[in-house]
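The chain below stands alone and is given as structure tokens, in the form predicted alone.
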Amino acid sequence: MKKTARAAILLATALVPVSAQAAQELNALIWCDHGDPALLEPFEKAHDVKVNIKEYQGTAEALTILEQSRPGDWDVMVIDAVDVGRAVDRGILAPLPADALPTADFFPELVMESHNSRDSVIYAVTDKFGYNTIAYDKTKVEPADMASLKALWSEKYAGRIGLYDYYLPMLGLVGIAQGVPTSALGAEKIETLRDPLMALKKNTKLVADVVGSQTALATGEVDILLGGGEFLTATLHAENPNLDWTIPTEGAALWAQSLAVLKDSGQPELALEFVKYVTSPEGQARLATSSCYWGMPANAKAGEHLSAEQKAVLRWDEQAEYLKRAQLYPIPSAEDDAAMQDLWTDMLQN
């Protein structure tokens, strides 16, 4: 580059007001929903600020990036609801005042206490949530069959099923199809679940993430996929409406993603004023209908701001009914969640 060409490029760097050369940073370790520009943007507007993310696929990857980063690297994090307690353990994630939060809107079965809080103490707020459930295509399968987890493990459907490779959902909804609550999945119940994982196994066809889970169902791979829900079949709607979701009569698991504040973030004010953004009325339902995956929004008021045509999408008048029987993840000891992971892996080498 020429000389006289450089000189003039500084000068009219060096003429650009602060504000407009850089605006305020705030880092985020997300889930790749919270990576949305029709979510993202509207803060960045009205906060100057513009936000670094970051995905992760699960906990301990999170926990790892933490590990490797210089503190004040990182402002919040979006963590699975189950695993707040751990990184609370950690001692990664700061309090949150109880006053700036709008947990008096939310369905009061996704405050969740017991996962975000401690002794007291709020480190996270649920922001989005949902079900590891039965989906399918209702023109493959009987849509009657699917009100019942039993029928999975039929001879009609083998080899016509597929499972999401997640131990923890998947172990509870094996033991909520043998009448096993996911709060009673201890050390006990654990290896009665043997049996029965191993005897749907035989009826399945691939164990796969979420992206090969959705392909499967979508290209018709697979015609039942234990584990999938709305997060699924809600961005495929549009293009395969055959694809549809159902809570059977033994129930579903939970999921429930938090958002939360890191204890060394550099602007803790700031990450404060996301997490309110986020799960504000407006910003949950951005969330919701995020063009990764959709969701539930926790906060009820979300609701107002979407379409009659995405509420029904969510099933939003079915929740009340749909949070009745639904359980939340285990939440297992170190020693029993190893016999959970072992299980599970056991099942598929076998």
Second form
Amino acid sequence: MKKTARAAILLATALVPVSAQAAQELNALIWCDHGDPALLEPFEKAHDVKVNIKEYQGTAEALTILEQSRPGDWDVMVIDAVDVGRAVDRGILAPLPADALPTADFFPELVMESHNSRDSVIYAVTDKFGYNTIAYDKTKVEPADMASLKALWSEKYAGRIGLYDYYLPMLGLVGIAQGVPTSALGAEKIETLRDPLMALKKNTKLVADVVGSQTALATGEVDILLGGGEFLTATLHAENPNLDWTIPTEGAALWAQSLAVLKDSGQPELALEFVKYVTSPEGQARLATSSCYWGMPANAKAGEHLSAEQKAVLRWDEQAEYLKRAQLYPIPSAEDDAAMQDLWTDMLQN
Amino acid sequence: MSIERIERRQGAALVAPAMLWTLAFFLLPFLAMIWMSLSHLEGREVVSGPGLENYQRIFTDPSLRRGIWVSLQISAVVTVISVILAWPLAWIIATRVPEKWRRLALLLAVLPFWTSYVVRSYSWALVLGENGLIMQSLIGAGLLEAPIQIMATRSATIIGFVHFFTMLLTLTIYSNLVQLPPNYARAAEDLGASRWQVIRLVILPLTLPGMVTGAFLTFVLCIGDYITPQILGGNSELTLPQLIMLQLGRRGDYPMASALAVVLMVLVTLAYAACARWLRMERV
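Now the other one: the form predicted together with the partner chain, given that the block above is the form predicted alone.
All chains and molecules follow, beginning with the one already shown.
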């Protein structure tokens, strides 16, 4: 009898954590910044939900994950704003009610209706943005030189440059340096970027992903990181305040990420609540300063939840000017996309 | 029913789980991969095969072809350097280190295995960097005036690989060395062989099986590795696994990724065939 009682107590003890667990779960396909516990915990507590996350890196990867999943496996996804149309074409996104979204409080340029909507139906909402531009160590380069992209092709900085390994913004930047707007980067223009890209490679020491780029800049392996921006330097600011970034006179590439609810989500109301939370001023401030990488919040009211120092790192007061000079990522057709990737691979391989 | 028949059935029943496992988790996925490699991408959609477009492109596109060549070169160099470094180390541990310290010596030899592969690669990135330990020591000692670039080059990738695989090879060669009867060396010495001749003509040939086993494992693991060239190579050139990852992560081109993976498997199979035939690995 004693044994039975002990077993019952043990069983009950074992079950306690289970009953204390969240009543429901939300599955999110995200970029790493959305996985920060500081962002997720307030939502999880408020809705008694556990947010399960899976990180991915490129839209192609995310679409493949969704294809290989069962309907309803995923509730929300983060997607490159320029790729929302691809997801809409596949019919995987659910319409979002306009009155539930705080887009009236957004920086006007970041509402991005033409990307997030189709036929007046909203399918996604921008939640963060930033720039692929020039990041540098201001003690090792002349900051005045960084006002022009041309400096990267000069002998002066040969062997001191790193490139961020993402072909879309990088080819956009090379195009911008050549006077080709990102919106005009079609089939006939892509090949004209080959020579300047190869010349840039000659000046380049390494090509790296986010972590590799951060490491290279932080350790002094490179002095300049083309394609970097606040998303690279902000998290390093406390340790190395010499790392800086700027938007050159020619312009820079604007990145923006959107949040969407999956059409087959089994809990669309909860998924919408998540979208509302992330785009709320508080959620936006937490997302902007995520431990994975920082970036500007789309909602301008997030400024009320950011400290003066955080806003200084994000260059909050200069956004109006920056947004005028920045150009959205190129949005290539499938064929142009393949041509751009081939060009980028050739650059890496030669 | 005859006893022989019963035994045959029992044998089949015992083998069946392993066969089913191999069928389900190796053969069927492998066939699926081959089928996918014969498909192709149209726009952003996969169109089911069969066709040889991907294979044609692999051998005509200079970037893809170079990826294969780069992978073969790196793997071959790493294998040779690792063997050259591992054999003396294994020999010293097996013959010169007192028996009571051998276990500790082996433990120290495999120490790098205890660390995460990614962490180890990033550690090398810090050591090999311009402001890293090696460059600063060389500059401090007056051997260099200014740092030279090792990080983000093929040399960095090779150093990262060699650090890891020398340990692996040390283990395989050591296990071979300790199995050799000491009488062989004594007999050779009695017959007038010098110590160097004993090593060259007796011990070295007898450790070939262990050496080739380790070399084959090194080659296979090296040619299929993505992490080390990605972190230490600085994307200055792309290896076959990096090209495969590009097809998967960026393009969503599963057919081309599958075709490249099939090429990788063919290379590994050829390496195995060469090793097995030449050095009779079945002895190991």
